[in-house]
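The chain below stands alone and is given in structure tokens; this is the form predicted alone.
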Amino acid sequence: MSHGNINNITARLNAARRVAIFGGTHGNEMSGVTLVNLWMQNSAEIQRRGVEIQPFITNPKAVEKCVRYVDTDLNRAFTQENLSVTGGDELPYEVQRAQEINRMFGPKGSADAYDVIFDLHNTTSNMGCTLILESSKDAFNLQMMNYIKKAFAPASCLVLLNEHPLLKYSTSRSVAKHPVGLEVGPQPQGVLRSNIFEAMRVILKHALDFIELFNEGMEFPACSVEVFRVLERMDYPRDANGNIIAMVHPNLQDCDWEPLNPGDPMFQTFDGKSIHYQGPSTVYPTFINEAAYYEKQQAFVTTRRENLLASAIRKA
């Protein structure tokens, strides 16, 4: 991979001096409910110099109930057509709040929007710690990601990018600047579980050191950040009704982040035979059997390794 001249160029970026922290845009994703709502009554643990951090519940409806979403799923509501539809009460839930975040965090695409936001999220797939990239292009963030990275070695922290034209989705945290998702598991859903937490907060509180490094004028060179990008969406095998008729694999239940070669089982039906994948080349497959993605007719997804080089840069 051609290096050309990014080396030699540093990126003047502008502070990062509002950050927003989001919990409950799922409402039974319990690590970052819980986190976010002991940081609104004790904020001290962080409190950087020179940054306004805002933690805050996104969905309090869903997290009341301890329910993913109450009408529709927010972390999808961020279209530009749901942001500016008019209806009031009558809309889903989730729409108005949508378009509350994005008055208090946004507006979306501006000037005025916040700098960052971090999204937290669990997920029941055996995925560990993930920090979620939307943008291959964003240096500011791929270098935060990349100092979480050794920060947090030798525990292991993976990158996944979603910038797929069709598969990207409009996320709550997209309203910012840069935004970030976090996604620590595996955790089933409306359970809290000690180390996942703690995991959590441990990638957050490296996260907030780097912006504060960042805004106090330290430089950080340029990088390559291994990444896993997003390719393709795989349902389960299903019949002419559109019922399930095969399971996850065993030998690729909890395999998160292993390669998958082609020719290597992924389904088991009922009675027991195996589908195998067909694909051209390894993916990487994550977000194995995640209970949430039932009902999007996803059994996983599968990626692809890459490195990407981040410019390095500084305070503008």
Given for the second form:
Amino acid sequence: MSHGNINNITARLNAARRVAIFGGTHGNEMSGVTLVNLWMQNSAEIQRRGVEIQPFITNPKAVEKCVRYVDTDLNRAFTQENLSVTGGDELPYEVQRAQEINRMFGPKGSADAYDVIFDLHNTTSNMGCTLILESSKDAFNLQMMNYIKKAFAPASCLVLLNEHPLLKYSTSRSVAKHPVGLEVGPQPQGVLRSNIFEAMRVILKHALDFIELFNEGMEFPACSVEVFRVLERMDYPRDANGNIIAMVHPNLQDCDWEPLNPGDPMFQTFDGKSIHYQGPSTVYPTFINEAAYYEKQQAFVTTRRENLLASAIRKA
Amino acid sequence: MERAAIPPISSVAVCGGTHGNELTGVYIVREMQKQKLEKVGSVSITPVLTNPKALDVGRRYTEMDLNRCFTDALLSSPITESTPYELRRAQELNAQLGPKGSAEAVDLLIDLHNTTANMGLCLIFYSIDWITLHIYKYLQNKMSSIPVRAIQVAVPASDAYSLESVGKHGFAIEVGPQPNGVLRADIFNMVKEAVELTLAWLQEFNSGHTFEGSTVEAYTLVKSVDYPRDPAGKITAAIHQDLQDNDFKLLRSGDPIFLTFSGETLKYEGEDLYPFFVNECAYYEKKIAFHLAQKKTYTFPSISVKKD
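What would the structure be for the form predicted together with the partner chain, rather than the form predicted alone?
In what comes next, the whole complex appears, and the chain from above leads the way.
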């Protein structure tokens, strides 16, 4: 695919003919599990002209047990090493699954890979509706996200960009040419909230509409998309044994996407003392107090706001 | 009502982690253990993490729900190789903090829980106990940061299945909403306050203070409602937005309760009742979308400590 000069040239990109919708990558994130199961029974709602759209449960064992994962986090498992290692049944369940998914929807990085994969997630953080982007140079995805944001307005749908060389991870969706994460919260693990479910459903509807319009030849002019770029992972303060010794401060709890200024309260110890943010400048925290991240040493991530320019695109 | 004289409350067990993913109690107990808190004035305190295996794996339970293991029948059932971990644990806890129904049992057992439902702070107890009602009233008066309510589960002692039934007096403190596996500072602070207020009340009680009788409202469980399901048993609807987060708001016939995945609104039919444990994560497998309760008023007498 060409990435033309963003100012003048319309990038001509291939039509998106093969699209997948992943649910249950984490077996206890219920919106995606429920939506994909629904669409596997009756796909009328997700059908669009000119594109094959496949709903798929990526981690059925975890879904059955209603846990995030069985052996290892599937959404971290798609490393080149995991995808090529031999071992069959001896491998951790999720590594086996990653290899299977890579066969079905990849191979990752090849011309045969699916065009777009939407991976449906929930978070216990108060992030609202968030789209997760893995590359700032993916004009197709940027244009899609711009389209979704406008269609969803006045309700908010923000874009999180995780391109950080160290913090970026190998997601299920990364086997596709254009990986798109959908993260909606707050919702407890194992719980299905109607408002969260319906919001995710609407976002996906707009995403599929975009693909259909693009495939039919619509040109999307150059645009600017506001994104929040991942900067840093902040862990809980811990003691020498690795036990947490403070909680996300009540002033920071639920304040995803709001500015955190140097000197603002960040953590609170069990006896009520505040620990303050010492960074050099204002950041925008997100994934604040996500249940699954305690074990990944993450209380929240910091981001900075950026505007990315996407070139105009049209089907080749 | 005549004033009641009640023996002193000298021993208190504060329990956390009965469900290993309900974190407030876990951290309250861990802090007490770290501070080596053994005595507060006239009250000796035993902080206990009740389900360490579940805590280790961050699950509600490993083999069976610990908080359903405390019926008389289960506590006296013989232990074999196939006895689930939680049932063994229940019998260990009964030996440590009970035995249930005996003179050796701890005077007061407080079990700390969280729920994903928007229930605020609830005291949950089996029997109408003057001590519990006085503490409830005390917490209601003193705590302004969160609604404080009480739920009575009317079941005879022998059938009482949860941990707090082991103490001579006992109640659970259930606080939400908090997701499993998450520790919220605001919830932690409120439960810490509730435990400290309870201990303060016990000091005053033990030292001879008379607490005036009064009335309180509490909710008693009437029945439960399951999710609509398909022939394969899969749920076909979510709790309706009008009901979600509206625990303890009166539900009347005709009020929406579910929104099916195909967009149909399902309505409640029945007597006016109060819903609670609305969309509690752990209850999907117990086939409960929400419980329904009646509100009752309880009158309780003045009490003071019985002097020998």
